[in-house]
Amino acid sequence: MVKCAYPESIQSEHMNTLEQLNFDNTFARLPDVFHSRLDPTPLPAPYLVSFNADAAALIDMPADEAARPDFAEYFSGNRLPPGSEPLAMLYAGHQFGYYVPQLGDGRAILLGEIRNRAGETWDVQIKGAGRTPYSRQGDGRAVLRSSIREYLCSEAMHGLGIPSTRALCIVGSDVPVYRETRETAAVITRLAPSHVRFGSFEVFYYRQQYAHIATLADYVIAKHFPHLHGLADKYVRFLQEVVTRTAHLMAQWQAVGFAHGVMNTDNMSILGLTFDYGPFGFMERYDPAFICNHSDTEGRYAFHQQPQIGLWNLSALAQALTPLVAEEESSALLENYSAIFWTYGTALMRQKLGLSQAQEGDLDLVIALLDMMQDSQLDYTNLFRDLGRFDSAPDSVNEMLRDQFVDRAAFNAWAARYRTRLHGEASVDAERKARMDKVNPKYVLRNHLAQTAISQAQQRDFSEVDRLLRLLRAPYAEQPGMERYALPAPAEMPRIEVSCSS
């Protein structure tokens, strides 16, 4: 039985049953060229793997709905909620730098949009729901392994304060699905304000169907950027907002050590959300050239490449918008990207160091620390968390920190610079630590943690999935008794390789 997370008074006034969800379905009102209408493929004998009450609240669904005997039927696609209008969205995209003229939702089906009582609309999309007209050679299914990874990581990113799609639930089935090996099927339900992506515009640009670009841009602006509606330069301002959101997202990824793994333009959200989780990874030993995707043999999407790839992808979007935005205008916007990224990114790194004032040389201080971390192969997440305990007293040698570094003399020199910087703004250690603990997470979704949850789930034990979900909702909190989840993978554990099939 799923325990309800909301008081009965709130449930009765503000929550809906599955039959009462308020579907809106504005994307379904667009012309048929934007999507293909179809029902999901039935999933044999579905069962609930995990349910996320926090995400359910976004669509006014009470947590006890997950206890319904037919809940898995609804969120496997076997039964459609009243008011839904299932469809697969059309898009194209640049994959590893090469344009693919038609992609689209090959295994995901948008049930529709739910408008909650706050006036927000949330796409409800089931991923792994069967073949669509865009499946190409795919089977239209997702596997339990990849569904658990996306489910946990989307909520982990939300817990970190990084824009992301959300995950409502996972439904599994024992039906076999073949990837590198035989696995079992699963369907993940994800929520987002929109699933429109850069590639949604590219497909019509390369087809020279420019009127559809305007239709889609007008739709996105009216729904998600209403403050631009009616302005003479609304398309320029729209592109400017996407540039800013993308630059901010890249800075946030870098600040927490997150690597996406497949930054194709069809995986880039027009709203600046972290989108389409596949072979992602949180960096453990600091290595700017970290590659989380085993399929990325050239390192196109390595960790340190992500900011530049963000700009490359924005350039592809700007190209697709040339019927609406003149090239000289889009070029000027793209030229601002680096400044936006570095300004915001430096501010984030300054916060990670507990600095409350901006000064010249702050970025050099950060880079010097990162260089030492790389030389000593230190854990990115844990080192920044430990740095909160830095003692700025003149006679302190900070053994706990210093002894993590191979070159202790280099650390001592850096610590002297850091101490001077802290004293220059009259920093108080206890207050600084409190600030730092709010921006330097103790817990991230390390690959070995996800793999442990997956291995247990494959034996029909879903307790670790739920435990990680709870843990990652509060990544900055200490959470007594859970300290082992902050540790890197054991040295004897084989390296987990994640590929695009994930």
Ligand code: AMP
Second form
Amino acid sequence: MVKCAYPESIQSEHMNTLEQLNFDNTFARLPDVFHSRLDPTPLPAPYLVSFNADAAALIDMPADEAARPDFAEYFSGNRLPPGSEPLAMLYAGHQFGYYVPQLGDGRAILLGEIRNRAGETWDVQIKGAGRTPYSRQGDGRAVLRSSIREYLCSEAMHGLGIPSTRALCIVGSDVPVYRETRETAAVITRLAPSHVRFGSFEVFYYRQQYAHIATLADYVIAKHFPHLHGLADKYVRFLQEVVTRTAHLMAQWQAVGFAHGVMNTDNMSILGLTFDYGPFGFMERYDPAFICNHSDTEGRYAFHQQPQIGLWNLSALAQALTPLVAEEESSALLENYSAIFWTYGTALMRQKLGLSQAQEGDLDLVIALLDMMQDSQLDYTNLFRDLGRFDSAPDSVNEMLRDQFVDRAAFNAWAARYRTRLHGEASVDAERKARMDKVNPKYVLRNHLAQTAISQAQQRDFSEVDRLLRLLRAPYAEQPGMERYALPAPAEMPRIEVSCSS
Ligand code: AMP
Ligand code: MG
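Can you return the structure of this protein in the form predicted together with the ligand rather than the form predicted on its own?
And the full complex, kicking off with our chain again.
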């Protein structure tokens, strides 16, 4: 278990026990049409699987609360912290391109929002907490496997500096849950400034309840975009900001080789956070058409489709906002998406090459490298990390890099271009490496790493979950002794198939 990171004095002065959490439930105060109030379904004999002290600090909760014997009772939903007002949120969404008129939290329950001493508010949501009015055919549960994947990946993304929901803890139970095979149940506690999604707006558009769209937009603006509050064109600007955040998020995903897998509009955060982790995957061998979700047979959400799908989803949001933002205005915003994505994405890729200045042709240099990586089936994460050690001296052959490529002549030609480009901005190798190591991670949540932690956790050994949590908190650091966690999946390991079923 992760030890408390705060000095005792800070803990007692500024931290709150589970009974003292400072709830301020603004979403619960919205009209009833936005949610259904209900209690979680009790989870038999819950036990703590993992606890994340970093996330606990966000809600001013001291880490030693996790040692309480009743901690798992609270974060299974069996006991409610005072001040919570549990509810399931209503939303709809486009799933794989088709509109589904009613989704909603089918297994997640928002306990409430906690206002911390820094003035931020954090939604506390327990996922896998039982059936709700929106469960449709589902059992309302989540399995330990998918809960560990979400827990680790949300913290890994945060460690990478990519906006994401956070994860406080996982509680497990031996109660069986049936997916493709028999598994066991778990509840993950998710923290986020908001769980409002594109689909939260869509539901009222398709029901033609336009007043509710304005109510929700006003709520989101007042709480999360307060600088827009009161402006005559606040809705246009709000949409503009969502477009920008989404374009930036897509650029960040592409830069680290992250594929989300289920980019339905109900999984698109209105705050531009990486949201709802399911069959995601970090790319190992570079393949732009990488499909991480085994259920995505058509490759709608393939890696290279993500930026386009981001735009498609924003168009669905813009459609839902037409009662507030005229179509001419929203189409102008959507037309900007591509420029925002490419400007930011190119800047990120330039950083990955360690370039300080922006020059014409930088993107070509990146694309040429990616093409070679694809031909040689190289590991996306590791190749960029290795590139930090590129020696720009004129006589250097950069053997360590060169020998990874099948076509060495092509690498030599590329290296000559790169060298010239570096010399052109008077780049200093050691400084460039230091810069590159801050943007090219050494450690990402490879599926096989998650799978090892899951298999051990299924045998009641949770130490690997905690180890990965610590590792992925600092993905850019070398972390001596942990090098094997930077290796791609062993060739003999069967390909891990992850699908929508979780
Ligand atoms: P997801 O694919 O996890 O984003 O979920 C899509 C929709 O299905 C959401 O409305 C979920 O709440 C719902 N859902 C997913 N799994 C379950 C389940 N086991 N029980 C009830 N609802 C579920
Ligand atoms: Mg979802």
